[in-house]
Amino acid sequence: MDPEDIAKQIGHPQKGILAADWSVGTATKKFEKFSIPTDGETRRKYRQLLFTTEGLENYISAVILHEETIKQKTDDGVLFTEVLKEKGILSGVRLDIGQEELPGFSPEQITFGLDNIRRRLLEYKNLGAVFAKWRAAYFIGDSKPAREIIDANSTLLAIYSLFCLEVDILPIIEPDVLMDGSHSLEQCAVKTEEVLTRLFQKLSDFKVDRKKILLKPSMVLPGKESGSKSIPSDVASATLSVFEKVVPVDVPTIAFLSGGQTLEEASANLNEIEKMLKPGLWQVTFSFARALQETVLEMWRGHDENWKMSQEKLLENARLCSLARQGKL
């Protein structure tokens, strides 16, 4: 498949992305919250619970996998990518290997993962991946994010994209302006504009074809420690105001991440974004991890007897996101 076609398929008018690419460390923290064992077999079982949910394909067009997950199989020995393919769901893989603080810029981070990228891309493609994902995280604070951090991460995102496109893998580009901090909605808008402006400058410098990428950004939100909580119409207005200024119209699909929001918060904000979105711009959808999965984990708790109702909860969550993606909440 051509990356442009993959981006359009992911941006299906009623569907979105299930981000199931937690690292081992992140999955461990999520599991420990609900007293779930954190070994590899339990992680495999949980992913099987997600991917074998009957009817998931009605609301989910694509799933982002971790490098551990893309090699895993069902109890019957079928690769998860094959299970998803049979449902008509596209599989992709998280290609970055995480963030590290940059000396002299703490706590700001840059993302790593370019080592052996050609070999890894071909390996994952052979396992069924048609897209990849690379995340860059940005803190808001006094003089943060620094220009140097924005430049470094934007350059890495552009280089990663070129390696993906070389083998017809769609690059998902994730500039995540974090909710951590006490910043206001207005401050987040300013910093988000800076990050996205520089990102698209770097993509242009490296001659990345924008029609063959998918943007996975954060919404414009006040910081979690700010003491303020913006209503969905304010979030949508601030987010679209920034994006209309700096995101080119030839980017086919924007899939917003939930970024620590609850399902209710993320879906309500997405719903307002959809309602305010001007005709003729991008396809806008969701790429949620916590928002889709938190209540599923809470219900499952690692017990087989909770399997069916946990899948029903996932389907309920996905249906809610689908409605939000259509502006029909």
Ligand code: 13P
The other form holds:
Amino acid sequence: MDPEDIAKQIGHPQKGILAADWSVGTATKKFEKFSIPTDGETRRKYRQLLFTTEGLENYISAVILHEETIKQKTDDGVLFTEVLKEKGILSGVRLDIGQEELPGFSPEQITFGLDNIRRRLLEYKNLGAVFAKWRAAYFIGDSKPAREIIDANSTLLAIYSLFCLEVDILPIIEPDVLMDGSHSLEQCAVKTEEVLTRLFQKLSDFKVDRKKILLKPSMVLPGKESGSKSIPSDVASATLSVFEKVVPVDVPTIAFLSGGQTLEEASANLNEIEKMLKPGLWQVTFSFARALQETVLEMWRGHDENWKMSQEKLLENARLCSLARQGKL
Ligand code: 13P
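Could you switch over to the form predicted in complex with 1,3-dihydroxyacetonephosphate (13P), since the one displayed so far is the form predicted alone?
So here's everything in the complex, that chain up top.
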């Protein structure tokens, strides 16, 4: 499949992405909260719960898997990527291996994951992946993110994208401007604009074809510790004014991450973005991990007797996101 077609298919008018690519470390922390034992088997079971949910394909166009999960199978021995394909859902894989603080710039981080990237891409493509994901995370502060951090991460995103495109894998590019901190909505807008401007400059320097990428950004929001909460119409207008300025129109699809917002907040904000979006720009949808899953995990708690109602919860959450994706919430 051509990456441009994959990006368009993911941007389906009623659907979005289920980001199920928590690392082993993140999954362990989430599971511990509910005393769920964490090993490869419980992570496999949890992902099986998500992916075998009946009707998921009505709201979800694609699933991002972790490197561990893409090799895992159902109880019946069927690869998860096959289960998803049967439903018409595309599979992809997180290719970055996480962030490390850069000495001299702490706590700011750069993202790792280029080792063996050609071999890993081919291995995951053979297992059914048609896209990949790489996240760069940015803190907002007085002089944060530093120009050097933005440049380093944007360069890494451009290099990763070239390796993906070499084998016709769609690169999902995730510049995540974090909600952590006490910054205002306006400060977030300024920093997001800077991050996205440098990103698109680097992509252009490295001659990455913008029609063959999918952008997974954060919304423009006030910091979690700012003591203020913006109403959806303010979030939407702040987000869209930045994006209209700096995101080229030939990027086919933008899929927002939830970034620690609740399902209600993330979907209300997306809904407003859809309503305000000018025609002729990008497809805009969701690529949520926490907003879609937190309540599902809380309901499951590792117990088989909660399986069915947890799947119903996932479906209900996905349906809400699908309505928001259409601006019909
Ligand atoms: P959240 O929706 O929880 O921000 O996660 C998105 C994601 O894929 C992080 O890399």
